[in-house]
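For reference, the chain that follows is the form predicted on its own, supplied as structure tokens.
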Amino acid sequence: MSLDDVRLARAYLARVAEPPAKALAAFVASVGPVDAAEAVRKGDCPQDVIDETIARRDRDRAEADLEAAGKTGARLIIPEDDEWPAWSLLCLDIAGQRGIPSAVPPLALWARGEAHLGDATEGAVAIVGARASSGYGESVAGEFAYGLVQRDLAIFSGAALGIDGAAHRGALAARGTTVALLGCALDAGYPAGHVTLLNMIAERGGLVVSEYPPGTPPARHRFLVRNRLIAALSEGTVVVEAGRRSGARNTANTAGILGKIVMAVPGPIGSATSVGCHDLIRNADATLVGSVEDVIEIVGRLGTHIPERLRPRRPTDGLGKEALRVHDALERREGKSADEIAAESGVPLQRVRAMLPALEMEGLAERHESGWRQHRRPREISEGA
């Protein structure tokens, strides 16, 4: 059985059931895509699979779909490819086993662009938000995306008007990788106002991705289904602006269900476009972030591969355990004697006396008439130091 046979089978299966097709996905995982495709064509499969595929099983357009995709520079990425983001999509399998009905991995993904999808997901942050966004929100989304791609993270979003578009443009401006996930086919020309933007993403090192085959039109339910992929394929999701009920809130809720980190940007207290963000923060469903550094620190803690030189650094980074205890025993205003510092830190007095001048040289402590205290303006450690 060749990889071409497998790809043809998955192209057929991707068309005959509306995602997320839970029964069909389980059947494919059990018997393999080629046998599953043959069984679906014949109607020789479990009843729940028949129910998901009966309306379209006679639409065998796999060869035509692959040919049409090829003419536009698109390709079908399948789980059997090295490019498949298996690790990122594992969270959907796990959530599905917990009984989450929509947590179903895609059978295949149509993609257009130069980026390698698997590589892009290894360090990815989703930025989502309101279509009817404010100038403040679009500015924040663009600045966050610009700063994050400069730190080797890819930006994932949904290509919608408003915040999504601003995030994609910010990533492109920094010449970074951005991935747009659609709720329709790649050739649907939707949203019409972003056709040029989508072409730029595909042509400038990014990806435009969809699990819907050629010719599939946009529909409300498809955007909600698409949101699970935005959440799954990124390390964390940043909600920049969102209404109380919105697609961005849906993506954030899905990310939380999948065990991904959710972050939200606060806005003016009277802004209708920030109500959803404030709700997420108030209910502890999201962590407040106010800068690129906040996002880097949070996703870094969750294991995202970020080069060490690009991680935010505190002045005390690099101190040994005893030196850190000595520093923590110092106060910002009042000075302490070496004896007091030794008693509070539990570090032997002789060691304290040796460490204090070293901390002073590092700009972390200063000698005062009342004793030793923390330096009020610790020397900054520059990025790349």
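Numbering follows the first chain given and starts at 1. In this text, rigid core is short for the largest set of C-alphas that superpose within 1.5 Å between two forms. Here the structure is a predicted model, which is why all the values come from computation and not from measurement. First, how it differs from the form predicted together with a further copy of the same chain.
With the core held fixed, the Cα of K336 is displaced between these two forms by 2 Å or more. Superposition on the rigid core between these two forms places the CA atom of R325 2 Å or more away from its counterpart. Annotation for E366: C-alpha shift of 2 angstroms or more between these two forms, rigid core superposed.
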Given for the second form:
Protein chains: 2
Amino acid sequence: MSLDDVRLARAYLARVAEPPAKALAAFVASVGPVDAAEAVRKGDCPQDVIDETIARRDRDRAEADLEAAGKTGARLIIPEDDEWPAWSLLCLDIAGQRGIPSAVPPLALWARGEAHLGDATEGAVAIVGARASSGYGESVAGEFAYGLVQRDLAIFSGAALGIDGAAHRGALAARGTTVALLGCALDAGYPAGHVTLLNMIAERGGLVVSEYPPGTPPARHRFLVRNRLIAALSEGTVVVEAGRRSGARNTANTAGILGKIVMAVPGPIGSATSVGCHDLIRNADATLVGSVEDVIEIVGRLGTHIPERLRPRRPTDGLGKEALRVHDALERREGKSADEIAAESGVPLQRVRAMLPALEMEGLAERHESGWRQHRRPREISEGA
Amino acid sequence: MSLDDVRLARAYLARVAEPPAKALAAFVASVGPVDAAEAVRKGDCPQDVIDETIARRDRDRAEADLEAAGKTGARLIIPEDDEWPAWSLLCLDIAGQRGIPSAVPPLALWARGEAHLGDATEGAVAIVGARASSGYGESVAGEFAYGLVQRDLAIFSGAALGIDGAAHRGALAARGTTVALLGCALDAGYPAGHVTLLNMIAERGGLVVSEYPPGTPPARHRFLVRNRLIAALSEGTVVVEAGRRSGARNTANTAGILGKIVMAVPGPIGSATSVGCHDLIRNADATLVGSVEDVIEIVGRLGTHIPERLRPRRPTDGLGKEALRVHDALERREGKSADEIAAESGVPLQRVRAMLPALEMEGLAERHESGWRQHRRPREISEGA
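Given the form predicted on its own above, produce the structure of the same protein in the form predicted together with a further copy of the same chain.
What follows is the whole complex; the chain from before opens it.
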């Protein structure tokens, strides 16, 4: 079974269900993408997976999608790839285990641009805000993005008009890495006013990313679903301007639920575009940030803001069932190959391969000359300040 | 011993030591103002009291001070008066008992204007801020004061140029009660630019108040000492604008130490006059307020913001030694006269008289037809939200 087969399977799976498809994600995690794709095609899978996939399971355009993507410089990043941001997305697994319904990791991510997605997420800051922004907000978003990429932090945002666009532009102006997460397909040409900006992001060392297959039009619910990826893939989210009801507040709330840092920029109290920020600071524990230095200071002391309900008590408390099985299959002294661990844990090999580096980053596994083994002194996932 | 004798004694005592005079305050509380004044005059008192009073103990101008004050419509409010804000000032006693050096209640307060000081402090809000204010800050201060006095809350401030003046003016514009606390004598004519404003405050139902005797010039240390009265006499302090170093931040910090609510108004992040407010919100637990409604909501749930270190565990925990002795002298069933309580507790009669209403407001004493007795079911001083 080649990586191409896995990619084809995931390209198919990413199309047959509307994200976030919780049952399908669990099914893929359980039997592996190739078997899952085959089972979904035949309708030979659990009822909840059938429910999520029945409407689209005949749309098997994976090969054509991948071919067309290749022609436009796009690719499908899958969990089995090195650049898959396994560590960042772990928070979705954890929150999902704790019952947050929309906390489902993506099955794959379509991407266009030269940046390495996994690398970009390290220390990444999301800058989001209202589409109906003020000159003040746009200037702040641009300055923050400019200043943060100069410290080698990538700027994630949603490519919307207003604050999002100003953040992407600020990052580009400082020749930094910026990643645009879309609520539609890469080829949707949306927002129309930002087609050139999205091309610039892809061409100048950034990434345009979507979990939606080619041809998927934008939709309100897709922006909300997309927001979980902006929140998950960055270390902290800065809301620059937000009205009383605003998509940016949804991203901020999601970031809070995922245990990420939520920051908000204040503004004049008469300004309708700052009301949402003030409310986040006053009522939702968002930290007020007044400068690039504030953001760096706060993102620098990561891990101290994880909400109590999400804070693991033992090193392995935050792990999903599969990850626990993989961890349990590791021995303290002797290393094992991924094949051996897959056999022992009953977790598909591809998932084991994706999970081991994540366990390593959590201090729960280590590479040894004899293979993978448990880390000798597991460290707490949530360390004190 | 008449109330006039007590007032003369306190007028003398208020002049012989530079506030806050901790030893003198304790001495007066212990032997009563008349005996204390006599002892200070003769130098027949504890060494720490001598140290505080020796430089000025020959300046006995009490009679002339009171006479001159009367001619300008001013009066000396003393703890033995009905309008003494005993309840508000209790926080200084409590903080003093816990070792905060400057937390010393005033011996008396010079006042000019028609308002009843004790009544004015009920639900009072302090609005303070930078002298070098912006148009934005002045407009916010004025609007907040205007809106709050319309809800029958008095506005306390420091009569300084900038934010303070805008707050006083906003309250006057809505024909509300506003109280100016000075860091100099009532007759100092300071700040020069606000002499007319101060006259308006006194003439239109407000109060101009100072613990400094006639002739005392303004001084930087006096503004800081005065700030504790602004903080103590109001339920909460709103900082509208403050630079990186600002007297308003001193008032806010003092308010926090005294267990009062600290609020701050955000502004544009580039503005030097909002830096102090943002810092208070971010680093000093000040609550962001963006509207009059925010302030009312927060001042409405008083008692929930008392810092742990100042939060009494038992109903009597917050009381000073004297108040405890007075409380212990009360019986559960039979009422006693103030004379009896003074005799039994060994606390001077005038202090007993001032203290009993404060104990009543704390739910620790009640007036009964037979006199004062302990309240049957003492309620917690710090009630939950």
